[in-house]
Structures are given as C-alpha cells and as structure tokens.
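The form predicted on its own is given below as one chain in structure tokens.
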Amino acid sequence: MVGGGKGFGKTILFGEHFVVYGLEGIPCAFAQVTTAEVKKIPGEKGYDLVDNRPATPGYKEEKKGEYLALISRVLEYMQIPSRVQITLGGDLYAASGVGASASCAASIARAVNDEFKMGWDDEQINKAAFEGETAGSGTPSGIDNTAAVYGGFLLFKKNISGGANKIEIVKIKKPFEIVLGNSGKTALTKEVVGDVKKLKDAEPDRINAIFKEYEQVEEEAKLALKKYDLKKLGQLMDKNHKLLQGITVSCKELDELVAVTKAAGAYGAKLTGTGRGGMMIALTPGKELQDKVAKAIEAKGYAATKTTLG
C-alpha cells in the first residue's frame, strides 16, 4: 500500500500581504488539487521526489529551493524515521498565486499521515503544512495552508501574538464561476513579502493608510459574500487590486489581465497570491460570461483556467 493525500489549490479573494500583519482575509479553495503519494523505500532518512504536476514553464526550476526546504521541513516536523519516495500529481496547475506550495505541503502531510498510520486530524495536518510553508516561504501568514487543508470559503486572521489563528467557515448560497489568468511570470514569495515589509518600514504613514482602507474593503466584502451580492463583491475586488498596486505587488502583466477581463464584462478582477507575477482572478458568474472572459485572456496570449468557488 502507498500513502495518499491531497491539498486544495486556493485563491485569495481578499487579504494577500495584509494578512501577514494580522488583518482578516478571505481565502477560498477551488476544485483543483495537488495529490501526493508517499511510500517507504530503503535507504537513509530523506526522500526521493517525482514531480508530475502540470506547471507554468520555469516554475519548478525557479521554485526548486523553496520546495526542497518545504518537503524536508514537513518530514522533519512529522518525525519520519525512514526514507520515502514522494510522487506529486493532480490537476492543480502550479504557478505563483494559486497556493501551489501550500497545496503540496498539505498533500504530502496527508500522505505521510496515511502511509505511517499516524492518525493526525486536520488541525495537526495544517500545522505540518504551515511548517513546510515557513521553511519554503519565510514568514507566511498561514492563509494558504489553511485553505489547502480545509477547503471552501474561510475567514482567516493570523494571531500575530503567536496564539491560534482565527479560522471560520463561510457558507454561501451556491458556487459561482471565476476565471484565473496566468501572467506566465514566477515570483519568489519570500522576496515579495520582504519587500512589502521594507516599504512599510520606509513609508509608514502612506502604507498604514492603505492597510486601513483594506480593512474597510474586507468588512464590506464579507457582507457582500454572505448576502451573495456578486456585483458588490466584484467592485470590492477592483478596489483591493488598486490597494495591492499601492504596496507595489502588482506588475504590468497582471494589470493588463485585470483590464482585459474587466473590458470583457467581469464583475471584478484582482491579482491573487504573492503578486509580481503568478495569477489574477476574475469574477465571472455564469458559464457564458466565464467563457467570454477566458477567451479574452487567451486572445491576449495568456493562459486561462475556468473553475468555480464555493
């Protein structure tokens, strides 16, 4: 028998970068997952990796160091005594902005738990995935691994004092369609997070004002989601993207994708995840609008992924 596990891909509707500083965010898992198979093999402690995930060209090479650190830390945290072979797969297209590393960490933790019959629950799996994210990404908020483990819509608030993070499941009336646009660029999470911190230290008044405005946007978004007011939700996504531009985490490709999807009728659009590359998300309720926006993205030479949230 081989141990198996999966981790959800995710988008962040609201909160990337802001959640690192203890503000509330709204992540959501989507249907695509990373899968992992883990089996004991002869040899000294450590692992052999077979990575069969579909990915943005160059992504695996550029992120190799992050993933080596991530996997080693998950195995160390879970105190795995023997050598293992890890095989990654699934239908989550690995790219910056879809929680690919968190999905990987969650899937490996679940597969290790399965192979070694450890009996860990979701909370323990989530802690292992967070450890992996910390080794790979520096100072993650915990939002990505939480979405990867639990799925669905969540309200997430990092306890920056070191206690338990707030995790609250949000129920919505019915799933809705989105389109993800891939900039084709890969960004290193640790570098971008570090740059935001430097900016915040250098320009505290301007950046703190942006953070304050984000808090209001997120409060309104939470209500819009619970009321299923997708028009309002889209408008707030647009505002959130402008705030992310203000903390320098967008790029010309992401800004072009946002403009293209809005022109095609998307209710709202914003970058999602690390930024400076990776993915953006367009809110496109209904199959007809979803198809139209996806075609507009592809007409500009970018890759589009159609999926649903909720």
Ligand code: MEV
The other form holds:
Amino acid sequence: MVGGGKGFGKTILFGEHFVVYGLEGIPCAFAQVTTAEVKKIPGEKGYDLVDNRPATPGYKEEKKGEYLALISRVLEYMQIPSRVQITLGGDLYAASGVGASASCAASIARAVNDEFKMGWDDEQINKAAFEGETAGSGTPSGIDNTAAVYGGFLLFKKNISGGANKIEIVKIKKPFEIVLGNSGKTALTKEVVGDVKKLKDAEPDRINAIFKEYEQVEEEAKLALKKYDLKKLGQLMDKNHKLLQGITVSCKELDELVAVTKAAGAYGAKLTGTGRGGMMIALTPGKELQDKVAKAIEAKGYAATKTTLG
Ligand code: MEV
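Mind sharing the form predicted together with the named molecule? What's above is the form predicted on its own.
Let's see the whole complex now, leading with the same chain.
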C-alpha cells in the first residue's frame, strides 16, 4: 500500500523571528496542504523524488539543496533502512512564507509513518518534521513544523532551555477570511534569521526594545483573538509589521503589498514568515472585503490567495 501524508500550510499571525528567541507566537494552519506519497522501492538506501507541488517560479530551483537535505534528515531521523519513492503534491502553493518546507517535512513524516507502519503519534511526527526544518532554517524555532502537524490556531513558545515547547490550541468563534499576497521573491530563512542575530548583537538596546514591544503586542493579540475582536487584531498586525520593519526583515514589495491591502480596507496587514520576500497576510473578514483586497493585490501585478483561518 502507498503511504499518504498531509502537512498544513501555515501563516504566522504574530511572532516570526521573535519566536526564535523564545517569545510566544501565534501561527495558524490554513486549508491548503502539501501531500506526500511514500512507497518502498528496490535499491540502495535513499530516495527518488517527484515534486508535483504548484510553486512560485524559481522557488524549487532556489530551494533545491535545502529540500534534498530536508528529506534526508527526515528519513534519517525516522531510521528508514530502504529506498523510497516520494511523490509530493497538494494544493499548497510552494513559496516562501507559507511554511512550504515544514508542511513538506510533516507530510513526508506522516507518509513514512504509514508506509512503514511505525505507529508514531503527532508529537513524534512533529519531532521528525522539526529535524527536516533544520535543513533550511539552521536554528528553527519549531513554529512552522508545529503548525504544519497540528493545524488550527496555536500559541507557540520555543523552550530555549531545550525542554518541551509550549503548544496550546486556541479555539476561535468562527473562521475568518484572509488574503495572502505573494511578493514573488524567494527568501532563505537561514540567511534572514542569521541577519537578525547579527543585528541583535550589533545594536542590542534598539533591538531588545523592539522585542519588548512585540511582547506587549502579542499579549494583546492573544486576548483580541480569544474575544474575536478582529478590528483590534488587525491594528495589532499593523503594529507587528512595523516592528518587523524595525528588525529589517521586510522589503519594498512586502511594504507595497501591506500599503495596497490597507488602502483597500484590510483590517490589518503584515508580512508573514521569513520576510525579505515570500508572503504577506491581510485580515479581510467577509467575502466581499476579501475579494476587494485580492483584486487590489492583483491590480498591482502580484498573486493573491484567498483562504480562511480557524
Ligand atoms: C519562518 O516561518 C519563521 C521564522 O521565525 C523562523 C523560525 O521560527 O524558525 C523566521
């Protein structure tokens, strides 16, 4: 039997980069997924890959080395002794900023688990997916793979002393619409995370003040989300974007997308994920606003994806 696995795409509503340093973040999975089929085949230990995922032009080429390492790490972690054929697919558009690599790692781990009848639970699958993530991010916080494995809204906090991370499921009243705007640029997480570290070392006072401000924003965001106060949530997303600009992880295209979506009526907008390319997220409750904001993005020549969170 062919093993099948799924990993959710994710957006980070609050906390990219800050979570690397142990601050709490709020990721949410969305409906689009990466799927993996894994089949034992004759031959030496290793794998053959067929990658049928839809992707931003250039994404697969730029990320090739990272993906080869990601798959090897997942297979090694799961101690797979045989050769496997891996076929990737699904409706998650592979691009920077939607957790494409994490959803890929999670889907492969799940499919391997099925094919080799390993009986691993979500926690173990999450550890395998995290191992895959280290290929791209160097020192990943674990937020992407956790969102890809568990789905839904989460409060996530990396345990920087090495123990178990905080993973808390947040239930919201009802799902709401968002639009993702694609800058069309691919960013390398390891590089951008490394640059934030350099900046933090070079200008500790300024950067630590931004981190402090983020903590306040996230505290309020958590409450707004639980109360389903989407106007407030949007304002806090705007603030979070400014803080991300402060740590230099935005770029011209993402800032333009944020401005365009705000002008079209989005409640809030920010970059999501690594930054310096990849995606931004606009909060657009209701189909009408969602359509309007997506059209405004497209009118500027960028690709827009409409989806819901929750
Ligand atoms: C990438 O989606 C999120 C980052 O915070 C890296 C990480 O948490 O590992 C930039």
